[in-house]
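Take a look at this single chain, the form predicted alone, given in C-alpha cells.
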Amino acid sequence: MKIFLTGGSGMVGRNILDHPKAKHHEIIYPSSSELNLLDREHVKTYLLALKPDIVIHAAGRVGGIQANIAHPVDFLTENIDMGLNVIAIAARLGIQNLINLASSCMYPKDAVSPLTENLILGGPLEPTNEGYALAKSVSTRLCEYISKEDPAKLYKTVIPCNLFGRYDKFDPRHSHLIPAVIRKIHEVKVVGGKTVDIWGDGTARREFMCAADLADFIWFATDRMHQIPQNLNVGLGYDYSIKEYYAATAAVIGFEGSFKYDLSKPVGMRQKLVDVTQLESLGWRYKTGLTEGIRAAYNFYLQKVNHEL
C-alpha cells in the first residue's frame, strides 16, 4: 500500500515506522517543513499528488498536564485544524481508508471506568487537558460522520490509553506521566538524591500501553479496516497507581530512596481506565509488560542524554 502517515517523527510514528511491517509498504510522512498541515491548501494539494491508499493521522500537538495547562489555546485550535485539514480533505479527494489517532482523554472527568467508547462527549471534560480533548472529539465525530454519509470511506479512530516508550519526549515540560518520572528519579539518582517528589498522593490511577503496542495495532488494523469499529480503545485493560508507575521506575533506574507527596498540585482525573473489549473481540491483545517497557524507555533516555552530552 501506500500510505500517507502524520506525525511521522512523533513517538506513535516513529514506532510505526520501526514496526517490521513497514518494509512492506510505501510509507510517505513528510516533516513540518515539508508539510505543513495547519495549511489547509497545503494539505490538499499534496494529498492531490500524492493519492495514498490509506492515511494513517497520528500528528498533533501532545504534552502532559503542565503543556496542557499552560498553552489550552494552541492544544486547541492546533490539534483542530490539523484533524479537519487532513480528514476532511481527504474525504473530499475519495481517499477511503483513514485512521485517526484520537486519545482517552475524550471520555468525561466523571465516567466510571472501565470507559466504553459510547460515552465520548457524554459529559464534562477533565479541565487539565480539555482543549486537546475537545480538539480529538471533534475529528473523532468528523471521521463518523464521513462513514455515516458514505459506507464506502473506512474512517476509523483508534483511542489509545495513555502511551510511552521510545521516542518519547523527556522534557517536564511537555512530558506525560512515565517520561516525566524517569527522567526525575535518574536525576535525582545521579547527583546521590534520597527523595523524589511526587504530584498528588499518588493514588491516582492510570492505564500506560508501549508505543510499540499501538504500532502493532495500527499495522493489524491496515489490514482489516471493514472489521474494526467506528471508534476502538486501544489498551491493555488494566491499570496501575501512580506510585506503583513510581516504584516500577525506581526498579528499573535503581533508586533505594524514598518518595515525597506534594498534596498542592493538581492530579487530574482519579482513574481512566479504557475497556478492551472490543478489542479483545479481534483477537489482538498487547504485548510489552510494565518493566519491560520502562526499560527500553529508560535505554532510550539514556542514549538521548549521552547524545546530547
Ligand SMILES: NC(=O)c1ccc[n+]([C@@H]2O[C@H](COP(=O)([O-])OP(=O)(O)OC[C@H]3O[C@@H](n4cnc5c(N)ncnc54)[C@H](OP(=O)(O)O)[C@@H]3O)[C@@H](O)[C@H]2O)c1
Given for the second form:
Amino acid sequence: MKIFLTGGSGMVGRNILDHPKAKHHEIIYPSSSELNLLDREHVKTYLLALKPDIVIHAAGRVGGIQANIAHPVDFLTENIDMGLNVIAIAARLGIQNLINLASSCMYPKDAVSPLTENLILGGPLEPTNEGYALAKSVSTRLCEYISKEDPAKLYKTVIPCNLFGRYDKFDPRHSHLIPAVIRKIHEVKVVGGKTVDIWGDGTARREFMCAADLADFIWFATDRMHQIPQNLNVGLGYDYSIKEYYAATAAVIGFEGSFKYDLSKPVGMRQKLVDVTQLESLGWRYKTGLTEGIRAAYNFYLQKVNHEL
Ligand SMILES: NC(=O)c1ccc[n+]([C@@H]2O[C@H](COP(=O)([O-])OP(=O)(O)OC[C@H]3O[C@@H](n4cnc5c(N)ncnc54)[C@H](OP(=O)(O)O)[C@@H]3O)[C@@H](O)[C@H]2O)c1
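Moving from the form predicted alone to the form predicted together with the named molecule:
Now the complete complex, all chains and molecules, led by this one.
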C-alpha cells in the first residue's frame, strides 16, 4: 500500500514506523515543516499528487493537562483545522481509506466508565481539555458523515485511551501523566530527594496503553478496513489509580522515598476507562504490561537525558 501518514515524527507516528509491518509498504510521512497541515491549499496539492491508498491521520496538537489549560485556543483551532484539511480533502479527492486518531478525552465528563463508543457527544465535556475534545468530536463526526454519504469510503475513527511509551514527551509543560511521573521521580532520585509530589489525592483512575501496542492495532486495522467499526475504542479494558502509576514507576526507577499529595491541583475526570467489547470481538488485544511499558519509556528517557548532557 501507499500510505500517507500524518504525525510521523510524533509518538504514535514513530511507533507506527518502527513496527515490523512498516517495511512492507511505501509510507510517506512529511514533517510539519515539509507539509503544514494547517495550510489547506498545500494539503490539497500534496494529496492530489500523492494519491495514497490510505491516510493515517496521527498528527495533532497534543499535550497534558497543563498545556490544555494554558492553550485551549490552539488545541481547538489547530486540531479542528488539521482534521478538516486532511479528512475532508482526502474525501474530496476520492481517497478510499482513512484512519482518524481521536482520543478518549472526547467522552463526556460525567459518563460512567467503561465508556462505550455511542457516548460521543452525549454530554458536557471535561473543561480542562474541552477545546481538544471538541476538535476530536468534529473530526470523528466528519468521518461518519463521509462514510454515510459514500459507503465505499472507509473513514474509520480509532479512539485510543491515554498512551505512553518510546518517543513520549518529558517536558513538564507538555507531558502526560506517565512521562511526567518518570521525569519527576528520576529527578528527585538523582539529587537524593526523599519526597515526590502528586497532584490530587492519587485515587483518580486512568487507563494507559503502550503506544507500540496502538501502532500494532493500526497495522491490524489497515488490513481489515471493512471489519473495523465506524468508531472504535482501543484500550486495555482495565485501569490503575494515579497512586499505582507512581508506585509502578518508582519500582522501575528504584526510588524508595515517599509521596506527598497536593490537593489544590486539578486532576481531571475521576475515571476514564474505555469499553473494549468491540475491540476484543475483532480478535485483537494489547501485548505490553505496565511495568514492561514503563521500563521501555524510562530507557528512552534515559537515552534522551544522556544525549542532551
Ligand atoms: N499521546 C496520547 O496519550 C494520545 C492519546 C489518545 C489519542 N492520541 C492521538 O494520537 C495522535 C498522535 O498523538 P501523539 O501522542 O503521537 O502526538 P505527538 O507526539 O505530539 O505528535 C504530534 C505530531 O503531529 C504533528 N503536527 C502537529 N502540528 C502539525 C501541523 N500543523 N502540520 C503537520 N504536522 C503537525 C507533529 O509534527 P512535527 O513534529 O513535525 O511538528 C507530530 O508529528 C493525535 O491525534 C492524538 O490526539 C494521543
